[in-house]
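Single chain ahead, written as structure tokens, the form predicted on its own.
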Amino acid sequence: MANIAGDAAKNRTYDAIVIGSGISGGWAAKELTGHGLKTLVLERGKDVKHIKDYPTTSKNPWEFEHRGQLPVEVKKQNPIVSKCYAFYEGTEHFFVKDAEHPYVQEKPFDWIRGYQVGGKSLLWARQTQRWSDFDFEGPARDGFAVDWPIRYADIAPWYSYVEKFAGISGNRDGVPQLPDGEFLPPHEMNCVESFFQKQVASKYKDRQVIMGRAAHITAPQPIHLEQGRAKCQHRTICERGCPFGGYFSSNASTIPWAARTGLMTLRPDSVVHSIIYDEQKGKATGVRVIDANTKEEMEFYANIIFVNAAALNTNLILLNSTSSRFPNGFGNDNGLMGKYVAFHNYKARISAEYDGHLDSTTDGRRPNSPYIPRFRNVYKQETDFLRGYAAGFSANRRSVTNQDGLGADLKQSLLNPSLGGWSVGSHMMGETIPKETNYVALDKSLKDPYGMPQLKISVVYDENDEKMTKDYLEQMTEMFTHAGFTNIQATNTDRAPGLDIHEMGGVRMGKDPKTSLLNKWNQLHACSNVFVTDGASMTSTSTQNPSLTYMALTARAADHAVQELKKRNI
């Protein structure tokens, strides 16, 4: 990996700069260096090298000072990030603590962040579903956002491209609203999950229960072995970092792949302040950076700039990049930057019990679970809310341990738990509607530790989300009842937005520069050598997880950028 030496401008000039090293930034680095471009990757957090910097990945529960639990004092100091399911003693070093990087909540928003090389690709839940034309055509059909400038056919080859490299497991299910992909062998359902699949199929022609599609290597292919990655070990402690590279992360896959070209310079601890615009040239020429350790300000230069700082930070950087040409933010000629932020609705969940299949149980662990693709408002508008929701589903046999007694009797009881009945559960993942009133902006007075304006977040659920939540609970209750599940507990958690960690928008794609910021190649309408390919570029959110789409859009945009550079169009 190259080192930065000297202070001459020529030593700080590259063919391309990538801001951010997470799931989309890693792909930008891989593709740009793969095309022979000398590329600088700027990461605001610390360096995290694959395997070497996973300090808890091989620890047993008893080796943690607090047996994996967070002390009360840590929770008190971090009331926001402590709400995240993946934040515990074995992972807290990969999360941003509440006091370290403050932001303004105009309305309650739990902003979960991971500032390090690899970003949140170390922490994600690894669900990787393609979007379909039901998603890309949805805004035009329903009128809830501007029309996407692309359709499924534009991105399908790039889905295949990234799936083969990343390693995605799944079945070819033939569900129209969830296109099949280039799959490795799927994980298996257990007997109760298969039972529920059959029960749903017997009653509903429009609903399917399928195995989740996940970024886990279930049968390594030569391309995965060449990356130094191996088969998933089903340890289910993925968020500590996987020394086997069993799941896809930037750290295990795209970043080292880019590094081995010899063309990537990775600079951690580099907080990007703004993008430099040259009015005479009419294009971006570089990036201003604050060294996180020394607070020194410096500039780096390049012909192409990819902004992949994660959705809300990408908005922050662009809004903070002002000039005579762009007084309201870089490329923000229409004043829409930061607006139409949307996310996923995870407010509802349901649980129940099942007394069947008591002659069977499960063995081992599985880093994945079944999935119910969206079935509402697919072919026609059939409810009083727009769009729809997907759902997770899982079943587990309960273990019952008698903790009464003392001495040898207690030891024997603890060592020989008995089996109880089955527990089943589901959570919803609904599409929220992009609205101008859901926005992020720069606070005019409050600064972060680097002198950057704090991000002001004003995002909230609306009536459409409440109607969708109610429908999910009603429909899942009906499906659970039909399956013979008992003690059904349907819950609206009423949690704040943000914990879904699927925030999207603010720099949306579109056909018209009057109503969007990016064109069909993820280029800023107003400055063609700046690309945005992370969640900020999303026009709408679909019901599916978005990470695979970020990867595909990034690979597609990088290829276009290189072709345009060769033609001297940018």
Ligand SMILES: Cc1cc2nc3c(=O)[nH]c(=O)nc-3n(C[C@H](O)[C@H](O)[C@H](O)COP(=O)(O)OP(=O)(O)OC[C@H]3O[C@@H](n4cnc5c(N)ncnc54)[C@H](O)[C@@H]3O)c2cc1C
Given for the second form:
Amino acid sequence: MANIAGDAAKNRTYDAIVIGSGISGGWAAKELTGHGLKTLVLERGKDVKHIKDYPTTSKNPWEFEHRGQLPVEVKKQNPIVSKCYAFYEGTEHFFVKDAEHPYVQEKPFDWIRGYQVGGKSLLWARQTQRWSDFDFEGPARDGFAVDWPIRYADIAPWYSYVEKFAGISGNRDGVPQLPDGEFLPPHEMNCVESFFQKQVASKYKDRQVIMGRAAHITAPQPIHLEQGRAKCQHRTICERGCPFGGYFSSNASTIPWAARTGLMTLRPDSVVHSIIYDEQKGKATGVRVIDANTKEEMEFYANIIFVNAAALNTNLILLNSTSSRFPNGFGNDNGLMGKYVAFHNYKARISAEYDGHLDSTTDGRRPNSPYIPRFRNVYKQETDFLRGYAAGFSANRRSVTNQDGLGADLKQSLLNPSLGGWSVGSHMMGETIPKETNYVALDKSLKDPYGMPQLKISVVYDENDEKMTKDYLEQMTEMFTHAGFTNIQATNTDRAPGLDIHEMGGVRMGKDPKTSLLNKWNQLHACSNVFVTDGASMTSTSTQNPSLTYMALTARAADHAVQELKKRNI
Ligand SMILES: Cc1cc2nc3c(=O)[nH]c(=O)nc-3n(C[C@H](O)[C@H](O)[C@H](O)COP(=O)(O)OP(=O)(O)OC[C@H]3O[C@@H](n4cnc5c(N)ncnc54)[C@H](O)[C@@H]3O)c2cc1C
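In place of the form predicted on its own, the structure of the form predicted together with the ligand is requested.
Expanding to the full complex; the earlier chain stays at the top.
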């Protein structure tokens, strides 16, 4: 690609380049600048400045033209992203619209994206459960995927490191498959959730209902106040951007922290096209970028490159980075890049009613809910499917409004709703098995509006997922029945993969360059100054939400990169 940028190359040379400013890229920027590296952060989307660029954060429902709902026309134009529960009138500006960023669904896959400074960190549900050795040792024990090159002990200090800065609330529950972390005070369960917790404990020795660990500041510590963040206000409209910085996002936390060093240059509207490889030097020397506004092509240079474009886009960029040394994609000597993509199985849900505790209710809102850690195949293989599932759980008391009458009577009844019974519900979060046949690749002919090849996604649920789904529905039905819940509705939604928004793999870590792309420090085996620390690097997927693990791996890899730079090894 020709470099037509007019400025001198030295003005476009940095110590480090970070591709993407979302959850993992924000951490890369913070750590690298924190170690004194002049760092360029390239972000394909628009800038989103904390508070200033949250246009709907303080809007009341009646201030939205459509009272928060999306017009049918918008839904028709966006059939994929409209399936995401968080896409509504208050958030549509933070989601990628289907037609603007096309991809090829070789098999149905709902790819949900947030292209802006902060990426999906503005939109996420903030569940931050640690992974354990049951996850990192899983592939070696169960014989799926390939052995992780790290164990829990390698990452545990880095979990602590990122948890303290991000601010994670939770209980110290002592569940081996869900290690405790550095927690701020937990959110509380309501009486029916505690009741279910006790009912489950009374029947099963190996099952727990706990409060989810979530990235919300429940008691600000000096490090949070220093970031300019304050206590979570329980507004539960987090995905519009929080002016209090009550939940963790790159925008409220890592990106401004990196900016404060004076060492970060943030370049929004910069679509990274590919990574430049210098054959003489035997390393990456920079990246090619397309300016999203002018479509101008330019190059930026650095000693190290962190690829944090979110799992599938990271695959896309690396596959698109070809040279005579890497004709099949950057670092793709074994041809495995793009393969072994996996995700989470969110197919099933269950709901029910409960007639007890009618003398109690809850008031206010809570930005979090209880969580049931994985209990299947933990210590031994006990079912006919591999791995297991975690589950979300929550209970709410319905409020019933009488809409009969007119005038003052109607107003009176609308303002004084009566309380109905309790509704309870749960959704599954299963681990899917990374398989060679679940892959992403570049489409040979179709291009996106920036001239990049479109990503072709070929990912499906399999028999293991179906068996797991069935088991979740059976086990939850049994647990709900034991608790005395009634009108149990167990549903296999049969939805396509993708909506879990936990896509992982394609550039997996491993011990052996023949069977993996990255080493234990997230460095490409074939080019040690390129680091991949987002979901693309995941060897397997665990049942727990993944983003906390991306943060910890990123901080760990950045520390290693700096040590290696100092030793002149990269
Ligand atoms: C509604 C919702 C709920 C979620 N809930 C949870 C949860 O509870 N817990 C959890 O762990 N995870 C959750 N997630 C997933 C979580 O948001 C992602 O795992 C996380 O954001 C991934 O971090 P990342 O840095 O890899 O990607 P992102 O945060 O998506 O950031 C990637 C960035 O790279 C940029 N980029 C992409 N391509 C290029 C390019 N070519 N050039 C330059 N920049 C590029 C993108 O614009 C984006 O800003 C949720 C996501 C959503 C949308």
